[in-house]
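The chain that follows stands alone, in the form predicted on its own, written as structure tokens.
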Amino acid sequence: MTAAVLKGPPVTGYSLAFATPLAAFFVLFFLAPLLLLIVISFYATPELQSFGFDQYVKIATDGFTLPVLFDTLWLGLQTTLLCLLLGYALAWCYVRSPGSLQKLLMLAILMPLLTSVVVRTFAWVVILGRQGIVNSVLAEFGWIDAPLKLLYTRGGLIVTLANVQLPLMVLPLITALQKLDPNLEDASSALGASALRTFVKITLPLTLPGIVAGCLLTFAASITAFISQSLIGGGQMLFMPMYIYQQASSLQNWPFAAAISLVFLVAVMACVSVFNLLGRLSRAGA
């Protein structure tokens, strides 16, 4: 048997008829959808009954929705620095673990994701409160004499929202250590390269791709984190989901909501871009 017979024909020799269902599910739930919302951004009154750019010169000068944007971004990066730093630790201890420490740390890490996120997010309510674990322990030890206010503020939604994300971190970091050649660092080792040293010019290089991956995932699911947002965000923080839902629901203001989800969408694709780039330029420069 031949080698042609056995690789069979070219995947570009199939018929372009069995991309057919996946492509008319792309265009009736995205690009459509899509196109709809660029239309009513156009619309300059909350009537739709004129065109022009009023809804697009105002998020420029109102002076409230670009803060409210760059903040949004702001906690995404924040998210995903602290998951990447609790991410990585975990990911290292799974991957020098025994077999079946493994399994344990699997299910720990997947636990989030089996959970729902409005469950996960009121157990947060409840560690955070005033009367939560954290304070209750705090002030069983003596260390506080009044309740904290952990609950409705920025570090207790970094907190949870980097717990709720953690395993889209954890997950390709856990994959690229598992490549990283174990013979590399030893000869390293063996060079009398120190342990950081080794780290920082062997390991982490090589573990790029699996860094890059999980930013990118945990800083696009933090910052569209409507749930957790709202409920420890408590109403005295306002993120781009919610201000976009209180435009669309509320306000009722449809050209407006629809202008500010693009520039919240254009805003995510530079921030994905740029992450990629600092990944192509670290791999390039490792």
Contents of the next structure:
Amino acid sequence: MTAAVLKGPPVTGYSLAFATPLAAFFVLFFLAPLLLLIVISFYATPELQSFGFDQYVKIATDGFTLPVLFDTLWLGLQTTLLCLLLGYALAWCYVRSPGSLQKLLMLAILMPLLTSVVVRTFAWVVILGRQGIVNSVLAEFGWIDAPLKLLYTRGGLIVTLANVQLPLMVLPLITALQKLDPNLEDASSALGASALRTFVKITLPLTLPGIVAGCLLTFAASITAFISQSLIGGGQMLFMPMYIYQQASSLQNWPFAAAISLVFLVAVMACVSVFNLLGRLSRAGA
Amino acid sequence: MELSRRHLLGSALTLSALQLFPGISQAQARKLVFATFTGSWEEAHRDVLVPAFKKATGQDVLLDAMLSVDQIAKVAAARNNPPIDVMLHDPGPALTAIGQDLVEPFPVASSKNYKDLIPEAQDPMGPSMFFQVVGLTYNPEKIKTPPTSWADLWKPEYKGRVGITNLNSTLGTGFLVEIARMHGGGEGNVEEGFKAIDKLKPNLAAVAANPGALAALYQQGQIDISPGNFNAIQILKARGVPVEFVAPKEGAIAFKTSIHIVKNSPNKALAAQLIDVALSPEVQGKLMQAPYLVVPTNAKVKMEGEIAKVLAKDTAEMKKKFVFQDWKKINENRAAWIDRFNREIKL
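Mind giving me the form predicted together with the partner chain, seeing as the form predicted on its own was just shown?
Entire complex below, previous chain first.
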């Protein structure tokens, strides 16, 4: 058998030349635009005449851009936490369900991915509106006198984003939970650990890779969800995607839009590194 | 130019290629492309303008619907070989396009219809093809007495019922200028407008991110009254949503929607012909009918139907009831206003 394996060239020995089409694609459609974006961000004025650090100075000193940035990241964190809570429960149910129910559950989990995000968001407009499903149910039971304001609120936005991004959280969690050997949990409880202790000491650490992957995907998707943010959040809440759009499109201020895009990009990459680091640290600790 | 061997060889190759593949030279002379607006505008132009142009010239025109800002971005990215021949713009973007030198003057002297446009619509850098009109829209099932003035939005009985949009849109910015004017300001000074919006806060049910979102809010009963675009309301009405439009007594805001020949267009002559057809009383008269209800700019068009009923019976009344804003002045300050709106109207 060893002889057969050694006959052909080793898989890693293929020439890197095969990767050139992919590399060219990335250089052309990712690297080049990114470089262009960096160059544009160093123009001093929207008229693109002279170079300078003006845009970055403005970001640091205008006392507005940075709060919008942090608020956007905070929104992402809130959504991710809600998603994790709902997603973990859902993934748990899925893994423990019998086969036929699993098929139904998987359909339910994947359904949002098969619908356009615009349609999903409009559905939430219908759910959260003054005459929406939530308000009419509450009014039917006589629990409220006047309709609650749910649409165009932060709470409404977080719930919507959590729903829209839920599949991104659930799918990695399901994979992680399925890989978990049920014997480990049985052993833990046989040795006298409570259900909670088993969960905290066994299940949670072992599914951590899934949690980190799910959180990363959800976080990245919810901070950049331009459509949901503007349709459910409205014009009074300003997050980075809308801010960039406003500067680039309505004001044609490309240098500032480019600069805030890059700052946003760097901030998101920093958050992602922190997520990864936390994952690695807690794995080492467990 | 120095004639090098390489140059000669290059030219010779090009020439022989043209001989071999005559399709190349034809591919460069592409069809006339008109970048209209998306949605009902595209439909209206497909139904009325395209056939009229075909009848007048025997030529086809390709409609490529996109937002003004996208038109500008596309043309600016390929100045020497623009993918569009004719652009359509709201007043703000029109000034941007002219300012960036993306626009060719319209040959006024050879145009049959230009002189019949009402004076406000005449501009050699881009005559207005139609007006968009912004007034008050309301839900007649919830609001029994029709509003008559912008000031009605501040009435205490509309607490939590009013919708507005932010300043990203022409509508949102135009509305701010008009309420500033109501309090003694105008294009140059919107201080009072911002103060008024601040006072409007208890009444606000929604600050939409774009005018299109207002439509969904009427359908959901989230808002019952808001500033609104006449044409957008007609679409909602046609779908059975209970909404009505009134021109406020201070005057309805009229935005000139101008049509421009793109600089360096390979189809300049045809582009000018298309614009002339678009300005003709025949095309504008047809576009004024239901379901399009596009407000004409040619004084020879006799106002009829919904437009005559709700907006103006003739050009003279139109001039009295429409407010045209100075977008040159607005553009100077718009960035600062958007900045301020971002800060002050935030939740």
